[in-house]
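This document starts with one chain, in the form predicted alone, laid out as structure tokens.
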Amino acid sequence: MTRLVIAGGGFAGFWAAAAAARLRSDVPALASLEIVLISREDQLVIRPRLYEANPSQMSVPLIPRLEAIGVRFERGEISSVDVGGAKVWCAATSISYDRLVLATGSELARPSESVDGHGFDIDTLAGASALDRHLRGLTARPESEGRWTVVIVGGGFTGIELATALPERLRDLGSASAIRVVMVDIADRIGASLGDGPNAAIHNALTAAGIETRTGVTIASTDSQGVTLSSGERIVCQTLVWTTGMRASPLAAKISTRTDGLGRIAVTPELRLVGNGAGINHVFAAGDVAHAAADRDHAILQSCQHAQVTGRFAGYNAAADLAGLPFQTYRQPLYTTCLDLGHSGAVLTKGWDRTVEATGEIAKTIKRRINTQLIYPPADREAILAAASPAVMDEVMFRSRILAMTK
């Protein structure tokens, strides 16, 4: 019996397992293939929704879905991968493999200023739940300076979605005091990493929500009462949140020295690891841990959108390799984003130049359906396998599947 191991239970890992199971069901030579998914959690966390209220509800059970498609689940914290020996280690226990898909994701890139333990994050379900409990607990605190002040460090996608959601979340908690949300970023404007296209929509949304910004500065120090900026400004706050971007799982650097600035491991167009070492060609990578080319000029981003698709390709190719079948070459030239802007709706963009396709309530309708429907994996066997094909969104699919949501 041959074994394909999927390391990681996020979007990339789940869809890698599903794509391999789909190919196994179609190819008699793979009938005896054992597919094993290893993850420390038996839940698939809906990470793109962790900026919302009630984050404890933002997950779906993994095990029933894996059982439906004949994939074995193993709970464990992966400590290392022995590529030469073809083993995955979880503490003192190892699991051997014939092919491996590394899909261990990413983690918050906390700056050195946060090592003193001050501040929350929404990088994980546990982190988002801790912030949610903290916000709810503010109502029981005595009125004091900074009680309803939130400082968010990081002005990218996650920071913007959290910032624009917070005023309503805090009002829903019964705050009768003035709510103050301050975004801090080293760039010259909030949302600079998202390009020029959505800039006006972001600026207008922040202004409408009364969100303050401090740009071109960093955090010089933090304490339990607030933060001090590199400009010397002191902001008293009882809530500090880090949304300072992500870095790939440290496992990538333990497997290969060919990593990029985000710690992502280099892969071929088939998502196989680049290199000539023993066993390296038996390992594939997908999602936030992989530096994969979306097209000739762009590498994929650490996003749910790219994790799902690269997961499908990596899982398919790993299983195809065992059966001696041709690989599917991954390319994803059409990139889209839909950024939630709280009461100002949302902004939908298309392409790497972030051309705005919709704003306001029209875009908000699309965002809700993406967040509550499209990114959720189905539970039924046939539906999972049908959705596991290694295919990418093109212009026709974008217009029929995304833009059609407003009709």
Ligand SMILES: Cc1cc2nc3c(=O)[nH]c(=O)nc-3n(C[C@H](O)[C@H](O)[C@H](O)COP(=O)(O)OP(=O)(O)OC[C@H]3O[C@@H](n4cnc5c(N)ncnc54)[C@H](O)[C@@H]3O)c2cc1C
Contents of the next structure:
Amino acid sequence: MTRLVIAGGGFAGFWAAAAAARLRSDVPALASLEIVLISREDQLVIRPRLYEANPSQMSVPLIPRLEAIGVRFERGEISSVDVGGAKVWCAATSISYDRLVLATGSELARPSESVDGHGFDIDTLAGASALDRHLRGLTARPESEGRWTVVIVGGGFTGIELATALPERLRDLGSASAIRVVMVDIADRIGASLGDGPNAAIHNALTAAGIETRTGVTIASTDSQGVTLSSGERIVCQTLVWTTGMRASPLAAKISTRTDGLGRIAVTPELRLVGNGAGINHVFAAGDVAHAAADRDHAILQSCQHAQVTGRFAGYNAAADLAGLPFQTYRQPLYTTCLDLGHSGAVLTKGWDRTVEATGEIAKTIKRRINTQLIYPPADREAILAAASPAVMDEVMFRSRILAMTK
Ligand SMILES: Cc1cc2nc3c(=O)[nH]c(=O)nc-3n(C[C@H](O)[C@H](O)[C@H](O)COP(=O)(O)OP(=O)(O)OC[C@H]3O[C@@H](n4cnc5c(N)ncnc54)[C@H](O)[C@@H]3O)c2cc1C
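Got the form predicted alone; any chance of the form predicted together with the named molecule too?
Entire complex below, previous chain first.
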């Protein structure tokens, strides 16, 4: 019997398992292939929704879906991978593999220990739920300075979505006092990493929601009463949230020295690890942990749309390798993004330069459909396998489904 191990049960890992199971169902030579998915939780966390209220509901159970397609689930914290010995280690126990797909995703790029003593994040289900509980708990606190002040450090995609959602979330909790949301970023403007295209929509939404910004500064220190900025300004707040970007799972750097600035592992167009060491060519990587080329000029981003597609290709190729079948070359030239802007709707952009395609309510409708439908995996065997081919989930199809919603 041969065994394919998938490390990580996020978007990339789930779709890697599904693509391998689909190929197994089509190819008699793979009939005895065992597919095992190992992850620290038995839920697929819908991370793109963790800025919303009630984040504890933003996950779907993995086990019934995996059982439906004949994939075994193992709950565990992977501590290391012995690439030469073809083993994955979870504490003191190991599981051997014939092929491995590394899909352990990413985690918040935390600031240095000195300022990180305080603050929440929306990176994980546990982190976002802790913030949600804290916000609900504010209603029971006595009125005091900073009670309804939230400082968000990091003015990228996640920070903007959280900031523009917060005024309504806090009002829904019954805050009658003045709500203050302050975004802090070292760059010279909020949303700088998203380019010029959506800049006006972002700026207008922040202004309309009364969100304050502090740019060109960072956090000098934090304490239980608030933060002090590098400019010397003191902001009293009872809520501090870090949205300072994502770094690849630390397992990447344990497996390969060929990592990029985000800690992502270099992969070939087939999503196989780059390198010559023993066993390296039996390891594939997908999603936030992989530095893959989406086209000739662009590496993938740490995004759901890239994780879902690279996952399918990596799972397919890992299984195909075991059957001696040709690989499929990963390509995903079209890039679309939809940024939630709270009461101001959303902004939908097209292309790597993020040209604005829709704003306001139209874009918001699309965002809701993406967040509540498109990124959720189906529940039954036939639907999962039908959607699991690398060719099915290409960006052309994704975009045509999105653009159909603007009509
Ligand atoms: C708040 C927020 C908003 C976002 N918004 C968007 C958006 O609007 N659009 C978009 O495209 N993307 C968005 N993203 C990014 C998107 O969520 C990620 O790119 C995507 O989840 C990556 O999928 P993945 O499978 O590679 O990794 P992950 O989703 O991180 O999954 C990795 C899995 O591996 C498990 N794992 C990790 N390490 C170990 C270990 N050592 N042992 C066992 N298991 C392990 C994890 O528990 C997890 O189940 C957002 C992310 C966040 C946090």
